[in-house]
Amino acid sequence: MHLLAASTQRNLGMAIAVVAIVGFAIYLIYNVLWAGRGEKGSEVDLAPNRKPYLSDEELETSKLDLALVSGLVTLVIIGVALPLYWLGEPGRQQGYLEFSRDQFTSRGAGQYEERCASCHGGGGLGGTTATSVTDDAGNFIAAIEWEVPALTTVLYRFSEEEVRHILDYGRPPTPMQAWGAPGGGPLTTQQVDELIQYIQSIQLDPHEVEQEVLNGLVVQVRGDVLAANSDLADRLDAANAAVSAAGADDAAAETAARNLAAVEQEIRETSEQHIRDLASPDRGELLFNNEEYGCARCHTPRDSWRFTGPEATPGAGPVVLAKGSPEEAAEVARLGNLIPINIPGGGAFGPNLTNGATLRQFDSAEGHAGFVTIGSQEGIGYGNFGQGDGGGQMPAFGVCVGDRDSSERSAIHGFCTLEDGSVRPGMLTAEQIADIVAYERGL
């Protein structure tokens, strides 16, 4: 709609252009091959400043009456063109944002699709990536799969800022490397820009956000209600069975894969109430170990981590390489069993929770939510303990923080103020939040 008055009010502008430039040419024309013609005989009878003007009579009436007309008529166009220019501003304005915000989400999705797909995804869905785990100095330990966290809700947790600066500076001691200039990467700022475009273009809205963090909890409760309830998991092996079994029939596979959608939906809906009954400390638990947007991924050791090479089990003595030199296989020896045991919430990219740090940091767990709720903030420290080295290490999970550092960029960037000025919520709710906030006072 902007669009569309933008180009009315273009076309408009244009016509009074074509006007006055052909008014402009016939006046040239006439000025040139008629009143500018040169003059023959006497210079003293001839000459324009030596003839007779027209008489008072004629300059008053029709000659003064057609520069009054025309000079009216000029302001009558100026007085209703530039109205109607200023009137489709607006609309100009929207559509520059709008083919800027396109152009920027179209390279941003190149710059993805070359760069960043490999490891998050197509569409930013997550992925893996192969890498391996080293000591402080730089010595091999283990080769792992890094679990690479989906991007389709980052904008939720952490401000453009944010992102910007995992994006410049990469985000040790995950694969993620520095891809901005400022941290030496190859990156200009402005393509920076166009990806934080695409990655804002890829967010889901709260709904499916809502319904990806449910369909995390479900999975992990998935076991637990089969083993609870045998009837339902024999129904879904005869249900399994009957699909195998309908091979190339059409009516017999129909009938199966309805049987086994219906028996699916009846495992969910079991799989929520469960969820639901679950005492808050244990949903919690949950939530803190959900796969794509708990809290283990940066609290708990080797959480992300899938181990394709050798790994070190507590008490199991030294790591032994599956490949390399002898002498390779003599300093992992020396160095010994450096890969940290699997600790709920032990520690890894943020801090230790276990042995009642967090009842240390925040006396109540009232202020322990309301850090979960809007994460660390730049320069502002939080519990006791005061500490805080810059915000987005502890990213916001009830609150959507996406452009609260980008104001000046909200034109194009904006997330989480909608059009109707309506504000995204958070990832999780109150509620959510009250439950992982009673798991880790309990650890």
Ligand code: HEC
Contents of the next structure:
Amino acid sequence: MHLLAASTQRNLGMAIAVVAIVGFAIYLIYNVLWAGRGEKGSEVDLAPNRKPYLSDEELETSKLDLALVSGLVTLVIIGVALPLYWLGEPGRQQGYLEFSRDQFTSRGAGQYEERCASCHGGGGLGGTTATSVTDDAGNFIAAIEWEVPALTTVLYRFSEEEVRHILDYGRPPTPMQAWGAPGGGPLTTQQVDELIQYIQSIQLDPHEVEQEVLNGLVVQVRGDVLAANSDLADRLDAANAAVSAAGADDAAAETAARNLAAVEQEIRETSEQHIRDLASPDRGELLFNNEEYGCARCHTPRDSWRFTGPEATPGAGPVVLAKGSPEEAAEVARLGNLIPINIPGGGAFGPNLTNGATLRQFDSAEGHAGFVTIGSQEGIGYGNFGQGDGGGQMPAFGVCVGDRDSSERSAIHGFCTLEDGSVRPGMLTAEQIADIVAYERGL
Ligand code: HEC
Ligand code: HEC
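Cool, the form predicted alone is there; where's the form predicted in complex with heme C (HEC)?
Complete assembly follows, chain above in first position.
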């Protein structure tokens, strides 16, 4: 509607301009090309001041009325049309803002597809990228796949300026390179703006974020849950066998699939209950290691790595060794001291949290939880000696900060307020953060 207002305005302006230009052209043609060449010697007839003028009767009646009425009409136009025009102005500005946001989003989507999707996945849903580990001198050590985070929750955790910082400077030494001009990357400030606008458009809603966090925990306990419930494990095996056995028989396949889904649902519910029953620090450990987006990604060495083994069959592509599998353990042992040892919380992009580091940094669990809730901010100290010099790269987990530092003109402005006026929650609940803190303080 605002857009319509803006374009109606433009059409009207165009019409007036066209009338004025055409009128002026006619005037020129008439005067210069035609009337200007009037017959010579006819000045007596042509000169206005030599013609008898209208009589007083005529001047004081229709002529005067005409002048007065046209004056009145002009006044009415000025008096009414101008305020009317200004009444529509906020709508036009809003319309332009929305128009340019839509334009930025679609341009950002194009940029994203071209430059980011290969790693972060279509729609920002996450992915992997093949890379290698090298020593300080740049010598090859091992081939790995680096798990690339989804971008569908970044604005819960990072403010607009912090996302800009990540895009500008990347995250060395991870495969996330510097993209913006300040970090030596190829993108202009406007292109970075467009990407941020696009990222805003793909953020999940709070309920989806909650489910995603939970999904990451459920995956981690699945093995334990099946081991502890042999009946459930047996039924899962049977359901899977039935799906394979059904083959081309449509009716049987449908029944088998429905049965499998029911067993999976039961495993899910049992897992959720299992997670609720865990002691706080144990649940905290799951949250810390959450692959959907936890703390280990930045605080545990090589947490995002999956070793890629040699090609099983030449040409079949590398084999990705699952994290924690015997093959991975063998690969890690083979690489010996060439790669960082996977000590939970041992420090990677984020600092080392072990050996009581967080106890020294935060006198109380509350202070510790407070920091995890709001994250770090560039130039703002925290705890007993935290510097806050990482460009604000410790995410806020307990409150939505996407629009913390955005101005009213920014597209991110208002992101953390939902349409019904309520405030978007953070990625984790206060209880979940308390669980993580209980785990971290024991590291
Ligand atoms: C070569 C692969 C690769 C490409 C291409 C890439 N990224 Fe990344 N990006 C990563 C990895 C890996 C990380 C996580 C680094 C880590 O482990 O801390 C990351 C992290 C990020 C983060 C921080 C996410 C978070 O919540 O911590 C943002 C934002 C981001 N990338 C945006 C982009 C955008 C936008 C583009 C395109 C201009 C892009 N990336 C291109 C690999 C890539
Ligand atoms: C994107 C990377 C990243 C992720 C993910 C991350 N952190 Fe951090 N964390 C950092 C950085 C960087 C710092 C240092 C902050 C600074 O100096 O500004 C930090 C600092 C900390 C500190 C303070 C340590 C100290 O001794 O100063 C704690 C505690 C902490 N993080 C806990 C967590 C928890 C809990 C999670 C998960 C819920 C988490 N972090 C996830 C990057 C990360």
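For clarity, a rigid core is taken as the largest C-alpha set superposing within 1.5 Å between two forms. Positions refer to the first chain, counted from 1. Given the structure is predicted, the values throughout are model-derived calculations rather than measurements.
Quiz item: Under a superposition restricted to the rigid core, does Pro83 display a Cα displacement of 2 angstroms or more between these two forms?
Solution: Yes, the C-alpha position differs by at least 2 Å between these two forms.
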